[in-house]
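Coming up is one lone chain in structure tokens, specifically the form predicted on its own.
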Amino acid sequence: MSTNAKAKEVVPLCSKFQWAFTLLGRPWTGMIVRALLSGPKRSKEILESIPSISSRVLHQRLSELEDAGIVQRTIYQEKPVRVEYGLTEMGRTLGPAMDEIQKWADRWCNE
């Protein structure tokens, strides 16, 4: 095999990396995680943090993140019932990655 042919060898991406980007790369997901890094919030507070997201999409993404073990929903039996969303330990470990993405955006994004 020539050097040129060897240089063009395709290495498949790790399936775990693909899983992570498929989940976190969905529209709004990263912003929801970022909003929850400061602590648990009600859906109304998340909507205020991310004004462009619709309530329907927010709840879809929260459900997906809950299924993945990143977000935990807590229901408080009050009148009226109060529901809060917070990051699990798994979700909180995304903090350093989100901080690095913020640094990257600060450097390269010219609004």
Second form
Protein chains: 2
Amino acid sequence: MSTNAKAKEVVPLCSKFQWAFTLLGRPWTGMIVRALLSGPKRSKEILESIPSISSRVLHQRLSELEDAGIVQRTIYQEKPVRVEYGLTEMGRTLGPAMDEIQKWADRWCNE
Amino acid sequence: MSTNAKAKEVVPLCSKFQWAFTLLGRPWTGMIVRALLSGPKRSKEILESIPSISSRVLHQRLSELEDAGIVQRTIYQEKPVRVEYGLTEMGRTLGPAMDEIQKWADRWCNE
DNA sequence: TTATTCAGTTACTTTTCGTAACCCATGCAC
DNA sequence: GTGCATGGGTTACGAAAAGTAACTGAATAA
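Target state, the form predicted in complex with another copy of the chain; input state, the form predicted on its own:
Full assembly next; the chain just shown is listed first.
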């Protein structure tokens, strides 16, 4: 090492990683993404597949994810209008990360 | 399909996945784990490597992670006592998941 | 003796969350 | 029409969690 290194160099956490976890690390976000990885869903379906999430927070998270470019909201002009939430390319590429978390959960969650 | 399936079967989200994201999906948790993946650290070092986390929340998260079995707190009885936080086996196996999130962040975070 | 460092807590303010009720447009049965 | 149900979403409000910053306490260095 040529530099005059002192006791301990503090390596700051990667700011892109921070950005990612600021998005994903809020209540319900991971579960919403996970639910949408199997295909677009109506808000009512998401509410049913994630037992204890509330309508208020679901819609809040969905619009944050939409702003971030992870989720796309589509309105189908049918007889009763139908609204679906699906993942964008950006959202779908979270698949491998979610799969790793699933693997970890399967290994360590005892219940 | 032999069962008399109605309009849409709602597939509930895996409860183990929910358990995992209930742990990881709170402010700062992912970043703390990420910081510890490179080796045990003192709380002061973690504070410096994660710019805007507060001491209060860091210690709160660390004790939650300790309770969950992800982090181990070690006290070294040196002249001035030294306390280090490191990952357990359970914590270290989060590495692949964190790596996937890092990859995703590198790909999609533009800054 | 005074000052500094590290680990952690406390007091207080601001956000966010959970619960539950509500709004509104459409569809349908009567 | 009137009444009721459904889907999508918002509002109100109390409870919990996070941010900020100051503080304790032990132990060491000046």
